[in-house]
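The chain below stands alone and is given as structure tokens, in the form predicted alone.
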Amino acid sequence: MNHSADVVIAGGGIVGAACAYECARAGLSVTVIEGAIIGGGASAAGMGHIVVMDDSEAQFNLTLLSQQLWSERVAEMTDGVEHLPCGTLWVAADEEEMAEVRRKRAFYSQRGVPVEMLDSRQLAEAEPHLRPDLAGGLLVPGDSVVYPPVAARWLLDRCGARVLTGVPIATLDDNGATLEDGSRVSGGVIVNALGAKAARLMPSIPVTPRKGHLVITDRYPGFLRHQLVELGYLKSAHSAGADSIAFNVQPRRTGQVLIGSSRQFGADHKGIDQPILSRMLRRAAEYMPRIGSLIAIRAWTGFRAATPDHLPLIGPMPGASRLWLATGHEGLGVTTALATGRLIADQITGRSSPIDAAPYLPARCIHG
């Protein structure tokens, strides 16, 4: 089978699916190839948490225009998406952390996203099963929650894009992708979106695969109402090298509880690493005792990409004339799928863009 299209996007994740559907509203014909299922990878390993982050002015624009297009769609998407819009709660252990709460709110408000800066009983009040002493925390309450595999897939029904599964990439060029099967794909534009994987194809790009662990339990309706991260969540988030952990706990519209996060480096195998995944359930408990009463049904890992600046790889490789990049996103590839498509759709269209797109651009660090 022989097969072409103005754009062939490898990877039919959560990133994949946004950068097919913005593409195709640009009037272009797109296929996506998916070596599994539509979904299926760390779009249905990851938290699915819709979230506007600070750690640079460059991540806090693509979180924030992400957040606007998820804002825009969602209300047209499935029900099986579960959209929730339950915010985000900072949580401060202590007068210290109490600081980084009050530059975070700072940070929010001069660039106008509504947030509310909560002292100790306020917290309380807010989520009752956290521990009595912490010291507050900042709400963030336009953030939300995402089933992905099911965006993923609302995305490229939507769309109408050509959709390939069950047969892998062995290679991707200037020209297309040659599928295992020995059939080959061209394309005007060839995206790379296969997140942690993006690099097995093209291995001078710099996405490294990073290991997460999550734990879901039994239905508690009521137990949590906001998705709760510790402040020393991005240290966590951005130590290199050295495996982490740290509280992030989400509420699910089923009434579950999802439990996190891990991060490793070096560790390509799928199987629970039952000492990180202890530190991680007990971490959980020293935020929130009650939590190691309710059961677990079920924990899995999944990969992150990860780049060396924390920033995804959005646009044209350097030294290849058709061959693009849409990876890197580590823990935020939900949140920030749908910037990332527009920006990739811009970009091969001429039009302008809501945002700057050139602190993504892969020649920042790639040299072709």
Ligand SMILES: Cc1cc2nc3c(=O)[nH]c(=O)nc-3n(C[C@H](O)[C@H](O)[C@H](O)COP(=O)(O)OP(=O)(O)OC[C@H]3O[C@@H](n4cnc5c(N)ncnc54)[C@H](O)[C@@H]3O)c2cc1C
Given for the second form:
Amino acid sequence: MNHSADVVIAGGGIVGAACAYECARAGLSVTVIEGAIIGGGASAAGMGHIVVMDDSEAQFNLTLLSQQLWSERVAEMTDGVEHLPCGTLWVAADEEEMAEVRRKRAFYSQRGVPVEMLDSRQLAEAEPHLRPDLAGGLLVPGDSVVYPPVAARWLLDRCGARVLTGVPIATLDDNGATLEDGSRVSGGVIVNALGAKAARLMPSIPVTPRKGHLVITDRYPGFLRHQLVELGYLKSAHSAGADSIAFNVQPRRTGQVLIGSSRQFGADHKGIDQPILSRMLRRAAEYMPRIGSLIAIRAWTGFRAATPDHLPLIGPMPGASRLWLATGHEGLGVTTALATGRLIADQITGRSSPIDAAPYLPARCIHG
Amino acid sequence: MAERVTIFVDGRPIAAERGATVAAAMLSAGIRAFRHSVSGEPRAPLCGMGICFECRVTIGGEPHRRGCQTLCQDGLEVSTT
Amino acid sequence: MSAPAIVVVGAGPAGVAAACRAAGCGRRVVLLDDNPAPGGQIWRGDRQQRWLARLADSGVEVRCGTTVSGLELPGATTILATGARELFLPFPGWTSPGVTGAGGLQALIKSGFSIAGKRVVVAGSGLLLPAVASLVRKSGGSVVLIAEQTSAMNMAAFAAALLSRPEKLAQSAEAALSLLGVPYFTRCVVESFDGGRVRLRRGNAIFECDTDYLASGFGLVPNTELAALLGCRLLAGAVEVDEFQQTTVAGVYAAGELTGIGGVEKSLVEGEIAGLAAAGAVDEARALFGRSRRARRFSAALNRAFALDGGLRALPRDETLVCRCEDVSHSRLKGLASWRQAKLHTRCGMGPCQGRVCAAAAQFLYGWNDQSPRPPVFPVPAGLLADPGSFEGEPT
Ligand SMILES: Cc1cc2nc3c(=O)[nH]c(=O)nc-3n(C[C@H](O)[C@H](O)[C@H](O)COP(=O)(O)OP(=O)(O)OC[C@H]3O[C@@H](n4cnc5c(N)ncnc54)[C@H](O)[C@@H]3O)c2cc1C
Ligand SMILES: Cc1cc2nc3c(=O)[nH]c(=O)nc-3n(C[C@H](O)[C@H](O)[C@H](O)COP(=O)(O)OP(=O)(O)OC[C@H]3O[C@@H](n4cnc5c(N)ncnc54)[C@H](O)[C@@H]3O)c2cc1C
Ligand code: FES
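Other form of same protein, the form predicted in complex with the named molecule, not the form predicted alone:
Expanding to the full complex; the earlier chain stays at the top.
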């Protein structure tokens, strides 16, 4: 059962699928190896919020390109991708956070991203279930929501890549992958897109799992209209090392409400951490008092692949000749998957890219 | 003799014995569709014991409550969807 | 009152027996159940029941209408008695109003549904079918026929096994008598239901009849979700226990249908053993081992007699829905590799029943065996998840 391809992609999450899609479209033969189920890793556990971010110029460029690519693709995708063009509404609780709203507005506007500032009353009209005393918010209408496992599956089905599922990879090397059943897949380029598990097979990659909790409710159509994110989010969520929670709720096209979010370091078991879950849900209820009465169907956890500088690792692995990385997307990998695929395919084929690839190159933090 | 209570389903009064569940009272009153499924099919109780969620109705303003796990109380407002 | 409370989840026969015996040893006992009243499946609405009377005098703290989500802080000693649910198999028309479970119809009648003057076809498999038919008759409805999928030969073998269980025989004889005149067909299955018309196949013959209700159930499935969430090992779909009803997790006992389908006798004796063992009355528990072994033998015979015929897999058509919460059809599922793949790629099992209906059907239809329950084991308001309390603490 040995075979070879131009590009071998390890991992069939949204990132691996997007890499496969772009490489196949660039004319390369592609094999994807997924140990479990397509889209069944972090891609199934996350929120699927496609969001343009402003925390660094590099993150902005990557997320904006991705958002553009998503809006081109979703038109073709199957209904199961559950695309919902709901926009993001950044919620400011007080005047201090309104200052952040104004800063964000300036940032996005200067770069051509349409945004709209809401005062307290407009915010209440936009989201009637928010508590009434909030200061305002910033609406980014171009952001949206998808269901990543089905998107991953669509990308792979559409591009015609060869997909091997069910047998995990035991080792990765410069020539290919050896699977746990002993079979061998070799390739011209090997891409590690194993998400939060990327470092298991390549221990020198600085990717650590960052745990998150989510809760989904039954269907309440109209309860929520936008993805709502509190503006305390950036302050608290990225504070290195400490566990944090934030009000981050999402309308699904099904009418369900997805309630997030939490970030933990050093938690390596998949189970629910009740204290974190409680804090997260209480925070949500502080912003939306009615949320506590919605019927919750399930709670689960997932792991983000975090890097020291919060930027993904996209490009050749320093010190290796044919091993590449496409991982470390932390809490934005659904958004940035499409641009990641594009950058990988561009670099492999020597094409030019719509954005500068340098900020994401692994060489910035891995020395071969 | 068992005490009678009245519940209101979509505004319509329905008499039931105290101790009967909302699902039982609604079925006895001839109500066929408790809810509509995600593709629009009418649905009614299947399991009678709280596990299938086909008997979901709005009870006292709260959506998605199981009619088979809720006892009738005088004046209870129920709505189907 | 210094020893921590023993918490019993499920107030059916197993849970009630466990609670009463543990309380009888002088322990504080808390009994939790999702239903509005104690009794579980068989004693639903039955206020005369001897064990329920005993429960009322036992000093056990009974908290009905309390859904255990699995996120609560478990107590030092927990007895799980979460019982079983019906196995529903999809056939064309099974999602129409008018089609209920077999035990489902029984439960609805016991909860106050008036079936008087209505016609009912009872179909599926197991001892529940005659019991349901008999209740329908007693309640003023008429039973058109009973369609049992197993063969007369399997039934005969079972009847022989029953002879060693006189009280069971008496029970089924009573049911049989009250059903005099009701056609009881073996090897007979419902092929479809359409607006009050039922199409059946008996051997190779196809026939139709009219009915107001079709009550269809194919036996029972243990409710193992909570046990699995607490880490108890399962064996062939049931919770693995030792002779003292101790699971593979220290301090967690299991009794009744969730350790294997076996009916009320098995639930009672296992509940008694669990209650005694949990309270430390080891010798008294051991004295019941003989009864419990007999109940297990009965259970094995029962499961052999009503084993499901593989032909039932051919009942759903392509467009027949398998997942009723998310409306996922047979055609979208039949080519998939696993339950998890079905969930992720089609939303099958992702609705509020959390796969309680479709997962067991899918396991039978497609052979998928990879379910792993996630909390909460029952949907509950999000506010409750924020504050689930503890098994023995005040309900929130
Ligand atoms: C709680 C939470 C919320 C999030 N919210 C968002 C959001 O709103 N927006 C957003 O853009 N991002 C979000 N993310 C991040 C996003 O989900 C991830 O960045 C993204 O899914 C990563 O995709 P991936 O393909 O790299 O990883 P994965 O989806 O994890 O894919 C990796 C794949 O590799 C496979 N694999 C692992 N080891 C092996 C092996 N040895 N052999 C073979 N296969 C193997 C796995 O089975 C898996 O399928 C969130 C993440 C979490 C946890
Ligand atoms: C619908 C139905 C009808 C039946 N009818 C008959 C009959 O007529 N005759 C007969 O001999 N047998 C009948 N049976 C078989 C029945 O299982 C046994 O006779 C007997 O009731 C089993 O007792 P038990 O205590 O093991 O479980 P059960 O009686 O099933 O009791 C389990 C209890 O646990 C509760 N529970 C489960 N999970 C949770 C949770 N997470 N939180 C809180 N509470 C929970 C349930 O609500 C239930 O009350 C029926 C079974 C079913 C499913
Ligand atoms: S009828 Fe099944 S949950 Fe109520």
